[in-house]
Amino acid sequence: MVDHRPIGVLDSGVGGLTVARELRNYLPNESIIYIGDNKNVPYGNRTEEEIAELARSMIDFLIQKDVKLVVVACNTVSTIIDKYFSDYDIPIVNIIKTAADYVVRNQLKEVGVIATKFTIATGAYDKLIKERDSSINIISEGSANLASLIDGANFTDQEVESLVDLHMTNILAKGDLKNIILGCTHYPIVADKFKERSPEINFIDPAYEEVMYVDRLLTEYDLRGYNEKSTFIIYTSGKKAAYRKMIDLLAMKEPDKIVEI
């Protein structure tokens, strides 16, 4: 059976985008529609219950535009899918869990992560990869700022470095880590900052493991699409000018329309 139905995305803002990369570098003939929330980012410094009705928003959108499977770009919103977002009949995918697994396979002793407040405040990357192995020592480190700067696509380099800094700052003071989860989608898009930073470290992009979970429910499920022509199409809340810097940034094709909601 092949099913030609899009993949949904969803993101508070740009951040999502390093998905949809990963989505169309190694799955090109699956169609993509993306939801980034830009109006309301960044949602790392909302309450539980703001963050589970605009999530529930974004993925009510997707499944009024017929995807066959939402895929969760946003660390924040997945801290909660367990728990708002069970009565759905589609595949969501959490991108927490994905990182996870990472870390447990390969066989990490120790992970640093450093994500929004919100998201370090759940617990929830503790919580998913202690369930796979307790043995395993989790430093964590909050960012109150850091998302919303890079979604505002306006950030300088300074900017950027003062607060990559502060934070990496922060979490080598608790430990002698190797790795380091970017546990926020919009991080991977300053990813070189980081680098620059601390070139020692093996700095983790949940967003490659996501799509290759993506890549194996689409075969459990019997989703898999065979697009000649797939289509890559971004709505927002917010303005279409930071999509377009954040494409050129990450160095992606053209979407084949970008819709502000």
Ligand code: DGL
Given for the second form:
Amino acid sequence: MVDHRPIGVLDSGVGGLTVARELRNYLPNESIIYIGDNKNVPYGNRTEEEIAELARSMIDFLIQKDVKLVVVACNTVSTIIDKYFSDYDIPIVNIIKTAADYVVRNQLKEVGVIATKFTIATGAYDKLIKERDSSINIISEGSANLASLIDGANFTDQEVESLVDLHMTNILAKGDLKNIILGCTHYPIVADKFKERSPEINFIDPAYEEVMYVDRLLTEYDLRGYNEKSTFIIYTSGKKAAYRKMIDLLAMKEPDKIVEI
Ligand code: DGL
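Same protein, different form: I have the form predicted on its own, so give me the form predicted together with this ligand.
After this comes the whole thing, all chains and molecules, with the earlier chain placed first.
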């Protein structure tokens, strides 16, 4: 069967574009409907109940647009999927689970995670990695400000560099790491700053893993589309301008439409 319905992608803001970029690269015949809740970013400094309510309205919005599955391109929201969103009929993909699979598959003995304060406080990375292999050591660092700085889209190099330096200094003081997960989808937008700060570290962007998982799901649930002219539509509760800037920065193909809602 051919299923031309779009794939839904959600994030609190522009960070999920790092996942949409990989979807566009690896699954070019799939249409995408993206929603970013830039009005309410950062989710990472909110309560669990607030995040659950905001994320549920995004999932419902995507379902109204007739998506065939939802890719949660947000680590912060992924921490609460199992607790709050198991009542949906369509698959909801959790980026932290796919990142944990990567760690285990690559037999990492120790891994660092830099993510939002909320993601780190939930211990979701620790739990999901240890469930797969309890011998792996995880070293964490939470950031209250990096995602919102990036989402604002008018950051200076210096501002990003100083926050990246702060978090790298903190995490490396906790352990001699070789692998660090960028555990917030906003961070790969400034991956070059992490690499400049610490060229010896392998920074892991879970976006690719999540998209490979989506690829397998399309086969498993018989959901694959073969759209010769696939579309990419972005909805935002914020401003179009931020998306234009990020699309340039990420060297992505132009979306068909950006809609302010
Ligand atoms: N991009 C989101 C993540 O992956 C969170 C940013 C935020 O705090 O809203 O966690």
